[in-house]
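Take a look at this single chain, the form predicted alone, given in structure tokens.
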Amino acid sequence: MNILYVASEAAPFCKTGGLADVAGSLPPSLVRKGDSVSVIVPLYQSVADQFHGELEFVKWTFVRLAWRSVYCGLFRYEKDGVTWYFVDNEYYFRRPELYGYYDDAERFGFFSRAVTELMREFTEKPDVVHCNDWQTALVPIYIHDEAVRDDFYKSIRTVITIHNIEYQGRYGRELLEELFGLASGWYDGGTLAYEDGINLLKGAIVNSDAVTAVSPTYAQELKYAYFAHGLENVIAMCEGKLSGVLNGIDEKSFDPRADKSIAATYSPGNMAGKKKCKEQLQQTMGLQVKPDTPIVAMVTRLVPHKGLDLVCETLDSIMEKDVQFVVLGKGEAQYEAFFNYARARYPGRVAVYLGYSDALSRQIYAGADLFLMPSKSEPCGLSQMIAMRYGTIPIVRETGGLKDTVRPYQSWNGEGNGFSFANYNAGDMCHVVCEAIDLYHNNPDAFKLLQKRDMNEDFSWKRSAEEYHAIYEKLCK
């Protein structure tokens, strides 16, 4: 099959979150399954600056955007058996950041229209166009709209993946015709109508041939108002074409046996290097160098849905134990202030880095003993998988992909691969964290067995690629 994967970001070219990891890892895995795969993303400033000499110019043209004709360039790059296409328009994409601009609706409306028109220029016509989140939600709509007039589009099947339904692309009714160039029937018929405006993600869910979420549990959660952010009725209406496919991680990149960012490499059969990584982390972060004191770590955005209010409420109780606490992340001022206060309150025991560093994050994954993710909601989550890959045992709340990847430890038979709690409750979280710390101190053999079990978990993209391939095959029959 010929697959066109459409995304607003993709590693290693441009990244703000987990979508980029998926867009960078899933397509090569599909190629290994025998599919022909292309990926198309915007040519952002960062991509143009870093890969300028490696991109092959394909063509330039004009793209229809409502009443305008807008310049559009197309560049190509071959990597890992995948053909990468980059959509160029410096007015829209030559900016320091990927998102967060007043005209994001116009920027990604242009991108979606460009994808729809440029696919005619590709060597192979796509059988399936796989889109992601609201930034590409107009693509299935444009394909459906064009298919009424143009036979080229009639056989193309579309998939939309919901990475986080909280972000839906909600805009005023007036943009439908003036900006996106769609007839009023798309609103009057209810496809894009939402409250008193339009909702792009809703339109993609209704129009796509298949809808996927990034974990099986998240797919089920989307049926409930708490998680669906107003689209629960739309999800219920489209339940028959909804499925959950758990994301994977790049196991070649996140490999403690070969990672050059960490102090020493190690493997399930030889864990000596993890002790050196722990010592380096303690030295780097200004913690007391105590090899027998467990380190609880968080690598996270400092925002409410990551469960940080539970941490703020219970940190003093946790620190009554013989434990150290490490946080890497940035976000809301209230949480940054709290962790700065905690660092001052517990010198040598709490360490904080307000920002993001890929190298430091890897050192934390390798050097910590326990990894805390008490999220209110977590569609999939990659950090818990990366932590397990490095032999750092996860402590999570049972939601989304966290529930699908972490099986609670059972002391009576030794089964499980981490620790979890169900209710979003500070007391429950504190109990489970203390339980994990106690296991570290009181039953080191069981703790080491969990570490090795975690490192042997299969979080590769092979499984996910097989599930997506099956979805594509079903659509094309």
Contents of the next structure:
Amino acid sequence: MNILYVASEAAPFCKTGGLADVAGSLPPSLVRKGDSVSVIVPLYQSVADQFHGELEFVKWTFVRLAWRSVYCGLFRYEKDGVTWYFVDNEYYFRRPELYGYYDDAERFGFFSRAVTELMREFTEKPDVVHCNDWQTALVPIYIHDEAVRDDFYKSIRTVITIHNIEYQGRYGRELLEELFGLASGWYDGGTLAYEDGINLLKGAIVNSDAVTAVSPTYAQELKYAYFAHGLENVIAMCEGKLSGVLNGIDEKSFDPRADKSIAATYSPGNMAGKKKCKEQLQQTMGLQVKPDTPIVAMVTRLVPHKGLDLVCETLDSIMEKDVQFVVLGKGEAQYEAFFNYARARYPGRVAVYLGYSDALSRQIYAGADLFLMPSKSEPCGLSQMIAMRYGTIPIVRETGGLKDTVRPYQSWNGEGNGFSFANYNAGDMCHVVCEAIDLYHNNPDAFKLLQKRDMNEDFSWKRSAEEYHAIYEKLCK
Ligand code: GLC
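Can you return the structure of this protein in the form predicted in complex with alpha-D-glucopyranose (GLC) rather than the form predicted alone?
Let us now look at the entire complex, which starts with that chain.
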């Protein structure tokens, strides 16, 4: 089958979060399953800066966006059996950040329109167009809109994957015709209507042939108002075409046996390298070099749904134990201020890096002993899987993909692969973190066994690629 995968970011080209990791690593796995896959993303400044010489110019054209006729260039790149397409328009995409501009609706409206028009020219017509999150949610709408007039689009099937339903692309009603060039029926018929404006993600959920969420538990959670941010009724209505497919991780890139960013490599059979990684992490981050003090780490965006208020509430109690705490991330000022304060209050025991660094994040995955993810909601979460791959035991709240990947340790029979708590409650989190620290100190053999078990877990894309392939096949029957 021919699959066109549409995303607003994809590693290694452009990345702000987990979506990029998925868009970078699922397509090559689909190719291994026998599908022919193209991925299309905007040609951001960061892509142009890093890859420009390597991209092959395909063509240029003008794309219609309501009354606008907008320049659109197309570039191509072949990698791991996947054809990569980049949509060029410097006015929209030659900017330092990927998102967060006043005209994001127009930028991604243009991108979605461009994808819809450009797919006519691709050597192989897509059987399935697979879109992701609100930025590409107009693609299924445009495809169905065109199909009324144009046979080319009639046979194309569409999939929308929800990576995080918090971001929906909600805009004023007036943008429908004026910006997106769609007839009022798309509002009046209810597809895009939400309260008194339009909601792009809602439109894609209603209109696509299949809807997927990035973990089975998240697919269930989306039926509840607490998780669905106003779209619970739409999800309930579409239940018949909704499924949850757990993300995998790029097991080649995240591999403690071969990772070039860490102080020493290691494997389940020879863990000496992990000790070195810990020592180096303590040195580089200004922590006391203590091989027998466990390091609890977080690599996270500093935003509320990551559960940071639980950490703020309980850090003092946790620090009463013999433990060190490491945080890497950036985000809201209140959390940055809190971690700066914590670093000053616990010198040599709390280390903070307010920013993002791929190399340092890998050194943390490798050098830490425990990895904390107390998320309020977590559609899938990739960090807990990466941590496990580096033998760092996760402590998570039982939500979304965290629930699907972490099985709580049971002291009476030694089963499980991490630690977890159910209620979003600081006391519960603190209790479990302390349990994990105690296991490290008091039962090193059990701790080592957990590490080995975690490193041997299968988080590859193999199974999930099969599930996506089955969804595509069902749609094309
Ligand atoms: C979003 C979600 C995260 C998920 C990622 C990839 O960033 O918040 O939980 O792992 O998408 O699907």
